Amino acid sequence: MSTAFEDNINRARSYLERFAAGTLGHFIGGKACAGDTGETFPNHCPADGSLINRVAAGNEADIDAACAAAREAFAGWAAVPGEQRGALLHGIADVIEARADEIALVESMDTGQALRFTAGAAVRAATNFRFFADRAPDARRGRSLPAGEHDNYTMRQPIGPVGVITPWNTPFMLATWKIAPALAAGCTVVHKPAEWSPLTAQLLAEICAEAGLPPGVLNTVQGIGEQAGKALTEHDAIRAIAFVGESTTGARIMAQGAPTLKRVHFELGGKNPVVVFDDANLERALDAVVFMIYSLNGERCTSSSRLLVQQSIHDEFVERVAERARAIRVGHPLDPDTEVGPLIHAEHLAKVTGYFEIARAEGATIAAGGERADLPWPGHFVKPTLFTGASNDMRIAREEIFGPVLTAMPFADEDDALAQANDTPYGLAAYLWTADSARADRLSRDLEVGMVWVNSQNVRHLPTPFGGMKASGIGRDGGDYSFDFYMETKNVSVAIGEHRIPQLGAVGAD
């Protein structure tokens, strides 16, 4: 063990012990507390099996607190000037900073993911809450919009206190990129974050308080989905529901909130192709087929899981990325040198090892990885994969896997490779790597997702639109975007003079 693992290792012991004393409660109106009933749950750690601590419950009696305390901090919140609360989240963001180091080690342990990538978790979530505190002052401004007789003007006003529901794959920073818009906008919040991946959740509740939050303003309450979540989508003082996860879920709290008329935003799964031409710059190409699937263990919803390459190439190319894929170091998240590490759950280790069996009865070949990966360590380790062989029609080229597990396929030309490309229910994002300019904005047009990067791997530009279509999701998050979801537009019409208005049984009306 290298001196940067054993210190990394030592630091986040000092910061789960606290964790580990006692349950994880929920944090509502300003306050931690247990729970209604004190019913808990496990919470272990996916590198070694080892139980972090127990977590609370929370059922419909939790949420209806959280509910009502969101409820009653609106009006106080929604009135605060825009200017105010740009500096208070700034004020949060300043927080996160100071906290980087906690935030960082706590959820690598708590979800796996390798320490090189939750490392610039709080800097991306700080990012997020400064990125919306500049905002905050011009929530509510709307367009001028004159006709000829009456002045238009429309205004933004908050919607109401939101439920935020948020996964475990990168779990501080998505609930920043929810959050933070939220209480630009004025909007209260009840978040209930994953159960696999409870710990940071409780952390940004902290660190909200500690900048200054009102109490209420922001609300958690962990447990699990099928009882706290679904209570959560269900409630009736609940305007919008802002979810991060997969399609299936999405569907269920569509039609939880529907009794409510709840406004949805749903940022759901994906099948993402990364379709490589023979003229692309093939190194660059390679560099980032290989870091969009298998960084961050391969759990995040824009991996390219899919691989398309020309057929001219394809062989030769697809041998370079099995090459690459065999030597990503697999390892204890806390070890600097960790590339990959242990998948976040038992359950979620069963789903993505059960799919080497069916890439073998489907016929394809396993041509890197296909099996879990010796370690030291009895975490759920896997070695990054790679299927070849395959087709669009196998359930390894259809269906989300969530994890370090590539797909290659073959394809003849452009028009080959779009059909390919719309072939899935999934619709959230493609990357085409092509030196033909005029291919790319074709294709670009075409291709049924929400986000298209061209000779690019994932970059976000936080002012930009981020959602799917299809089974991907519904809505954008990012600027104004992100505004729209949790703001009413309203429009003003203002008569300019007086204007001709007919007249109903009226002595000598037309």
Given for the second form:
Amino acid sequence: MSTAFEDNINRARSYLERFAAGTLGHFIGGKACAGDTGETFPNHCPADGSLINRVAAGNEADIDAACAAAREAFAGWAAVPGEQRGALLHGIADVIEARADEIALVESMDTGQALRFTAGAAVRAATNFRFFADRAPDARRGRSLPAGEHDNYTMRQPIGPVGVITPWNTPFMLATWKIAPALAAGCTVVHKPAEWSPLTAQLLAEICAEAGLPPGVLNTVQGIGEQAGKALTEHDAIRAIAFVGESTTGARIMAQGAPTLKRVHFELGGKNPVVVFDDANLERALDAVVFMIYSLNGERCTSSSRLLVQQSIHDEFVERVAERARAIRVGHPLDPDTEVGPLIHAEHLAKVTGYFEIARAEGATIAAGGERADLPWPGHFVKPTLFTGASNDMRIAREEIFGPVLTAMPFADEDDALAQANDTPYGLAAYLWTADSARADRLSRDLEVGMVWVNSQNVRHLPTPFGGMKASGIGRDGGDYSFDFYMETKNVSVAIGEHRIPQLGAVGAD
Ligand code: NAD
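Cool, the form predicted alone is there; where's the form predicted together with nicotinamide-adenine-dinucleotide?
What follows is the whole complex; the chain from before opens it.
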């Protein structure tokens, strides 16, 4: 064990001590609280299976208390001038930066994500707050739409208390990506983090309180999706639900929220194609293909999990991907050398390894991995895996595996590439590698996805729209798109002259 690794383990242990000491509860109205029933569930470390702590299983009463706190805090928070809200959000970013080491180490132990990625995610979380902090003063600004005898102008106002429901992959960063714009818009929030990654949600609630966010503006209720999550989506104080997770859960949430007419924003699953043409810069394409499926354990909505390679270069390119996959360092998430850590949960491990059997049964070839990795810790380690000899109608090409598992398929020409890329229920992202810019433009237009990266890995620019088509989502985040979701647009029409008003019932009127 290297000194740096040992050092990380010791620091993580000291950060986790407080969680091990008792049950992790909720954060409601500015205070930590135990929860209504005393019911709890265990939270295990994916790297070694050890019990980190127990977590309160929030129920309807806990959600009700959190929603009441959010409702009570709403008018006050919405009335805070945007400049002040922005300053407070910058303060939250400062505290995130000051506690970045703690956030990254706790997140790695809670999720199994390698520290090299969680460290970046903590920094990105602070950037999310700063980005929306800077936009808070203008969030309300509308448009001037003058017409004949009327001046029309629009304004945006925070929609009200909102629910934010997040998944377990990159949980801290994703929570900030949803919560920062909501707070900047003037909404109050009830956050329900994923049950497999509860720890950093508590850190975020504490950090916000430490930075001076008024009580009740951000409330966190831990718990199981079908219980706490469901209650949140059904609560009549909540005006909108921002949800990130599986497509099937999104469908359920839409039904649960229907009776109270919830506005919803869904960021759901993906089976994203990366299309490599024979004229591409193949060295850069190789780096990007490998990075975009095996980083973050492949537990990434925008991972390029379907590799479509032009027939003329298919065998050689795919063999190079296999070589790289075999060389990826699987290890403990706190080892600085680790590139792929353990999968988050035993259930998820079973799902991912189940696809090794499915691939064999479907007649695909396992060109790399396809088995668990043997390491000194009893965690959920799997080898980075590549399936070849696949076709787009196989389950390994259609279903979101959400692990370090790539399915490669050949294509003949541009039309074939497009047809295969679009032949999926999902429509989140696509990656194109070609030197032909006209072809890249044509495909970018015709691909049924919310985001296309051309000759690029997934580099996020925060003002750009993020989201998917088809089963990958509804709505867009980023920049002003986030404010459109968290705010209502109101139009005011002011007569500036004597426009005609029909005189119903008046004597002599026509
Ligand atoms: P999940 O749908 O199982 O759970 C997500 C959240 O929803 C959790 O907090 C869970 O407790 C809650 N939940 C579950 N059932 C609920 C219900 N009936 N009502 C309310 N809440 C409920 O997803 P997951 O397994 O945690 O995350 C992985 C999924 O998230 C993948 O499909 C991945 O693609 C997707 N994801 C998408 C994006 C994106 O931007 N499109 C980003 C990250 C992850």
